[in-house]
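Starting off, we have a lone chain in the form predicted on its own, written out as C-alpha cells.
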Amino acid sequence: MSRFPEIALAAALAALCLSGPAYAGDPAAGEQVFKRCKACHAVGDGAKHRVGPELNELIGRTAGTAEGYRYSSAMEKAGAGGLAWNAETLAKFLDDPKGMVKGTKMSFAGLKKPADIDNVIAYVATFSKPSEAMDAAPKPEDKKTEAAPTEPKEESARAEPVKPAVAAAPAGEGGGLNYHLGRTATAGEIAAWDIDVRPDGVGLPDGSGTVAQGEKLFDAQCSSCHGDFGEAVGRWPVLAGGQGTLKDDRPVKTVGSYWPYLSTVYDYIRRAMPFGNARSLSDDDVYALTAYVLYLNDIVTEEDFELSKANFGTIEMPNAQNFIADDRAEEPQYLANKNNPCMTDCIAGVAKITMHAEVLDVTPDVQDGDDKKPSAGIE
C-alpha cells in the first residue's frame, strides 16, 4: 500500500488534466528566488546533476527517479511510497524537507516565506511540459471543506521570526556614542554575535564531539558537498589530503594541508555550515565534526577520539609552523612613511588585470565546461 495515498490521488487526478496548471506564484520573481537554490540544482537548456538532481520535467515526476542521480535511501524510499512531485508536494517539501522525507541529503534548511515557495515552484513548473505538469493548488471549494485545524500551525512555522524590539530613541536624536544613530546593542545581541574563537581557544564553548558522532553528522548533513571522504563532490571545496602539495603548481589546500589553527576549522563550521543552514548545529555537533575533520585528515587516529574545550588547545595542525607572524608594521621603510605615505610617482593609465586565479578552482556553480575566462580575480 502506498505510504503516501493522498498524494498518489492528487497525482493520478492532476494527470487527467490537459490544461496547463495555474500556479499561484509569479515565474519572474522565482527565478530570483532560484537563485538560493543554483548551487546545488541546475534547471533549463544543458541543466545537468550537482550537488543535487537536474529540475528539468520535476513536475509529475516519482521522486528518487532522476535518470543518473545517486539519491539517499529515504528519498527513493518516498518515491516507491508514491510521493511524486507537483505544486502540493513541492510546497511542503520546501518548507522543511527533512520534517516531509526524514533522511534526506537535501541539507537546505527550506524556504520560510510562502510567497517564496510559490513563486520558486511557478519558475521551475515552466521546465515542465504543460501535458505532464499536476496542478495540486487547493481550490477555493477545497479549501472550506477541510477540516484543517493544523492549518493556522503550518502558516506559522513559515512566518517570519519575531524581530526584537528596538528601543525608542528621543525624537531626532539616536542611541549612538558619536553619531547619535541608531540605540545601544543589547547584551543578548552582542552575545549572539560575539560567537569567534581565538587560536589561542578564547571564545570556544563549553561541549564536546567524538570522530563517531561526527562521521554521522557529516553523513547526512556535509558528503552531499564535500564527498563521503572529504574528497569534494565536483567543484565544491575538498576538506582532505594534500599534504605535501603546497610547492607544487596546483597545490590542494585542505584542512589538513595548509590551515594552521584548528580554530578556524571549528568557527567556520559553527559560523557558516552546513550549506544553507548556517548556525543550525549544536556546539556539541560542531566540536563531533571538528573532530571527524581531523580524523580524515589523519590528525587524530581513533573513532572515539573526543575533542572538547579542554583537549583542544593540544591539537598542533601540520602546517601551522609554515605561518608567520605579519610584522611589517614594523620594518623601518613602513614606520619613517607611516604619517606620510607617497603619493607621488604612481603609475599612470587604467589598473590591469595581469592574471586570474582559476588555479583556486572552488567557485561549484560555474556550469561544467565553460569556459569563460572570470572578469575579474586575484592570484
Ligand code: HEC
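Having seen the form predicted on its own, could you now give me the structure of the form predicted in complex with heme C?
Below: the lone chain, stripped of partners and molecules.
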C-alpha cells in the first residue's frame, strides 16, 4: 500500500467517507466472517500465502495472479479468460466457489448468507487501494441484500438490564430441581447440539456413504490440508499410514495406526471438519468421508464399500487393543523415593553436559517457514 502516494490516498479516503460506504456490507461484521477464511487466507500487513493466496489488493486483481502462489490450473485459466475480482465476481465466487470456478482447489463450500458475503467483501476491500475499490463497488441500486443493521453504540454508563434473547422461564416452571434455575431444554435444542457418537454406536445418525462418494468430498474439501492420500500437506495432520510404526523411534500416529475407535472419526469430522468450516457436512457426507479415511488406511479395500449406521459396529480398528489404564503412580521412579528424596551424594561424579538446547534463538520474530524445525512438535 505504500506505493500509493499519501496525498492521493488521503483524498481518496476523504472521497470515500463523503460518498458514504462504498460497499453494501459492513467491514466490521465482515471481519467476523473472515474468521472462516483465516484458516487458509491472510490479509493485512505482512500477510503471506497460506493454504490460499494472501488477499491484499484483491479488488481489481486478476484471478490467479498473486505472486509466488501456486494456483490450480482452473483458477489460472479463469484469470487468463478475464476474471478479475470485484464486488460482483467475489459475491458469485464466495456463494459457490466450485460452481463459479470449476476445478478450483479452494476447499470451501461457500457462504450461505448473502449478508455474510457482502460483509466479508467490504472487509477484504479495506485492504485494497481505495480508488479501485470504489470503482469496483456496486451502485447502491444493485444491492441485492440489505446491509446488516448496525447497532447503535450505547454510551450511557448506567447498566440497563439486558433482555435475554430467549425469555427465561419464571421460577418453578420448568426450572431445575433445587434452585428452580434454568428452563427445560426442548427436544429440538438437544438434537441441535447433541451430536456426539460413542464407541458402542450411541449417537450415530441414520445415513450412509460410500468410499467413492467420500473420495470426491475429500478431494474437494480435505485434501488441501490433509493431502490427496491423507499424507498431509506441510505440518497439517496426517490421516493415513503409519501402521506398525508405534514402537519405532519415530512413530506415525494416524487414524489407521493409532485410533482405537471408528466412532471418534465420525464424531470428530462431523463436529470440527473441514477446519474453519465446521458443521457444514451432511450426515451422509460424514459417513462417506469416514469410509474414505478407512479406505486410505487399508481398513476397507473396496471403492464401493458403503458405511452406514447398520454396519458401523462391524469395523474393528487395528490398534484398538493397545490402550491401557493410567498406572503412572506405580512407576519405579516414584516408588523408589516416595516421601524420601535423596539429599547428598545422589549421583556419582561431576555433572557433564550431554545435550544443549537445539534451538537457541527462539524469539517472537522467528519467521514462518523457518526450517529450524525441532524433532518434536506440539500435538
